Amino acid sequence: MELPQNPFKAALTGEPRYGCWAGFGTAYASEILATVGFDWMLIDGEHAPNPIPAVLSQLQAVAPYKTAPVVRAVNHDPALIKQLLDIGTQTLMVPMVDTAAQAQALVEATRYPPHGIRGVGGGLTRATRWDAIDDYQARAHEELCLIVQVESRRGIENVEAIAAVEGVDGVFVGPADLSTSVGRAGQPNHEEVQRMIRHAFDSIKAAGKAAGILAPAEDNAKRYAEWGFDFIAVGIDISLMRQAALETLARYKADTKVPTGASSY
């Protein structure tokens, strides 16, 4: 059996693609959204109730349909992460990465010796397509793609050093951390904020790597688009149905509040 092709990183061909969040931690919920035409969608192991079973039946939940998966690890932890690997994650996000060594430590985990540290599991993993995979261990970073997310005023004065390590693929930009931490909590728009994300975004790209943002407001993802962002989270889904909830139930009662847009983030 070949290798599995990565469509995630295929894809990254200098276009926009769109993705969404998908936080609901079931593989039915996840299924729906894979039919709807998305590019991606994030599994998010960080945020949401995704412990590796949901997160494998949300994979395999998936497979069939052409929006690729991205897997968000809710930590660094090297056993995490070869545990994600392990179910068949090929694209892996990483949150909170302030700096080199740590987006250096985190390429290590996903590499098996003598490029770093990931464990054998061999026939146990559903990676290797349970041994049917021959040359599973020396082609495997082939295929895989590693996300960094840069959230915090350190990462941003780290971030041409995070994106020059070998072995990250692509960073990812994390507004609402980022406006939290530099003080301007619930302003992803500021311009103090901003300008921090066009510094991202330019380093990044100056790196050679995929820079990719969260922007559910449908005014920042077109912005983030025209500057050359190669992929866009522009919907939670979460949010989308308490949305739609909401302005479902309003057409029926009046005193129903309906946010006038989605969260900025």
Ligand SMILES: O=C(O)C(=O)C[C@H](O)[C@@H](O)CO
Contents of the next structure:
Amino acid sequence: MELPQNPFKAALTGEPRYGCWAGFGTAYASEILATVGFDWMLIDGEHAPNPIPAVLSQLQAVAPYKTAPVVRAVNHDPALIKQLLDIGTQTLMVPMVDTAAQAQALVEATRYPPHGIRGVGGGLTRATRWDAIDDYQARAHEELCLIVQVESRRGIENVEAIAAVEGVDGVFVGPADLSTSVGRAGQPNHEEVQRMIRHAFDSIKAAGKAAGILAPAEDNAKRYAEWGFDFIAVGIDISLMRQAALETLARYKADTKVPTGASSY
Ligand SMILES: O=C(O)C(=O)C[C@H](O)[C@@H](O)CO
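To complete the pair, please output the form predicted in complex with this ligand; the form predicted on its own was given just before.
Shown next: the complete complex, the earlier chain at its head.
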């Protein structure tokens, strides 16, 4: 069989692609999210309870739908990245990338020798469809998409070099960690943080790479779309459920405290 095309990579630049965070850690919840129509969804292995088997079952559950899965690793460990790729992750996001050397190491973790250090799982793996894909090893990189996250002062200082690394397809700005890293926790719209986000955006685009960001607050998402961000996460499934539940309860119990629903990010 043919190597499956990566729809996220194919649609990465041009008009903004809108995505949603998937944080429940279950195939059932992720499949529901995949029916909504987002362009992409983030199966979060960093902050959600998502070990490898949970990521696998979510990849299988969302495979029939148009929403493209992006999988976030918890760290830079090449052994973990090997497992995530072997279960069929085609778009991988890696948090906390502060230097070009780290970005280069991540590229190498996704490539087979001589271009990298990825071990050969061959017919054991879903990535090769258990060897049904003839030329997987030679062509895997064509459909893999590596997104690195820049979300610290140091990452922003190095963003031009990080974005320039060959094999990095996109850079995702993490406003929660970035604002926290500069002492402005919960204030992604603080002038200093916005200047850093704008600098990151300009550097990513100057390198010819795709720029992504998390922005559940509508005003922020619209502003980033106007700037030209290529992929924007405009919701987090857990927050959406909690907000809807509180609003429902408030219609019957007057003492229910309902937040405005507006995220600061
Ligand atoms: O720093 C950010 O912003 C992110 O990386 C996203 C957060 O990790 C996300 O989990 C916030 O809920």
